[in-house]
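One chain comes next, on its own, written as structure tokens: the form predicted alone.
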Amino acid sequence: MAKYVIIIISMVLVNNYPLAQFLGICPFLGVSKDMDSARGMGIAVTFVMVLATAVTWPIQQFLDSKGIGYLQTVVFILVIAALVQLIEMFMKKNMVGLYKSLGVFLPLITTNCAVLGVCISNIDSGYNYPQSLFNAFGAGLGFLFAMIIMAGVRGKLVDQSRIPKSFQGVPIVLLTAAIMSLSFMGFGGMFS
């Protein structure tokens, strides 16, 4: 149990994908706007890290079997695109002010590299099933508390800061992102 712990702290301070393995990017910046759409867009990402890995570890595995592990990446993205497609007319019907909140994002989960990456990462690093499964939530959860953290900031910056013309927009907010990068660096010797 000890090693499934320290798989999701690694994974959510060490590892985190936007902070420090610069991975899913887009909807890090895009979304984390405002705080609902960015909780939203986190445990989005996070359904869709786990259950990617699900589904991809055994399939992998089969892949494997039969000699063809080269067609991984193909296998991947297209499980990964038809799980989002699944998750967007869910939310579409279920939850309707989320989805429309998330807009254009959430049909881009399924270019989000952080979730291809997970799965991939999940089969490089040699984890089993479980593993696999524990190492994809703390990457979601570790998604989920950088876009928190980012929307946190974000909120203060504009509310309560007088920031420069020239660093107004995207440029404060690449700003903030590199900022809060660095400091993720400092978890770095955390675990051997």
Given for the second form:
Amino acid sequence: MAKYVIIIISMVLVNNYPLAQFLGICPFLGVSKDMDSARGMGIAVTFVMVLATAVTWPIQQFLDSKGIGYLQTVVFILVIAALVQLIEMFMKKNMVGLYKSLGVFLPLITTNCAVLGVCISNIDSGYNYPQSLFNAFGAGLGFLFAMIIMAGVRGKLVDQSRIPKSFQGVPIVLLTAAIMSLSFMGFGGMFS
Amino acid sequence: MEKKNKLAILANGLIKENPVLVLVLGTCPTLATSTSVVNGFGMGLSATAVLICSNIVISILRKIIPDSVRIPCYITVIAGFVTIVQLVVKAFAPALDKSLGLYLPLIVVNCIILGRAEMFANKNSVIDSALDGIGMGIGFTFTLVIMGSLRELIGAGTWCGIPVLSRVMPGMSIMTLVPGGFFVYAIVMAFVHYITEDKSKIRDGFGCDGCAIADDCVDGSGCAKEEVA
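Would you generate the structure of this protein in the form predicted together with the partner chain, following the form predicted alone above?
What follows is the entire complex, opening with the chain shown before.
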């Protein structure tokens, strides 16, 4: 059990995807404008990550057994795209409330490198099935965590600070991310 | 789209619509692989190869692919080329393969490539699309090399492995780590904002124009559209 706890904590704090591994930067910078969308995106990503891992891990075993492991990239991205589409259709029909809050984020997730990244890194680091699922869940939580902090900081930034003209827009967000990732470096080496 | 001359298409990606600094696409590989000049250049070349090939193929197929399933079709084409590049790099440049690691297969989800397929290749002729791919690729590589140079010079005191600053002062290794990536990207982008005379060309946020899935997106609420300040 302790092993799984360590996986989750290390994915949330030490190897946080946007802040320590540069995965999922696009939504991290893009959708963190307000708290509600940041939270929605974070939850949707966590959800898709766990499901995508649940599907792609057995597929990789199948590919390996047939000796065609090099098809990984093609197969994974298509499976993820199809999966996201399916989730969206299923939600639209059966879970209208959830669809209204998370639905808009789903199409964006296909092109989110964090999802494909977690699937591939699970295979690369040789995790077994339950470890992979926990790893994906931890990565999602870490993403959600970073999104919420970023949304909180940006909420203050826009209203209450005078930003030099050249730094307005994207650069100031990047600087904020730099300072945040600097503080996350403090967790480095905790479990490695 | 009006007829543009070939040179303008090529130059477009380099400066006016630089994918990384102006369109703000492909941020993940930019930050992750610009730790040194060699890594940045390798990543830039790999992505350029995929970009040119996928632009050509998608442009050839643009009348055949049905509109409703175009995104999965594009992804399949791109993933095919990424696999080829992956195998080539693994065979001929194993050191680069090791340092790029996870980010090599992740070229598939590089928004520059899907974005150019959607914005340019499916509307333009094969030659124009190839030129656009070359221009955008050079723009991407150029930015990566600039950022890689800055980070390597300050972080390790070397350029392409040749000691430059390290004779005078010790490297600040923070620049080659994660915070340095964000920091250098912010500074370079702010500098581009500063020197660009025509401020209207600068995006204040992450525009929907560059987004590959703009059509599926409900009035930009899913993505990052920011009001112009």
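All values derive from a computational prediction rather than experimental measurement. Numbering follows the first chain given and starts at 1. Basically, rigid core = biggest C-alpha set you can superpose within 1.5 Å across the two forms.
**Q** Using the rigid core as the reference frame, would you say Thr73 shifts its C-alpha by 2 Å or more between these two forms?
**A** Shift at Thr73: below 2 Å after core fit.
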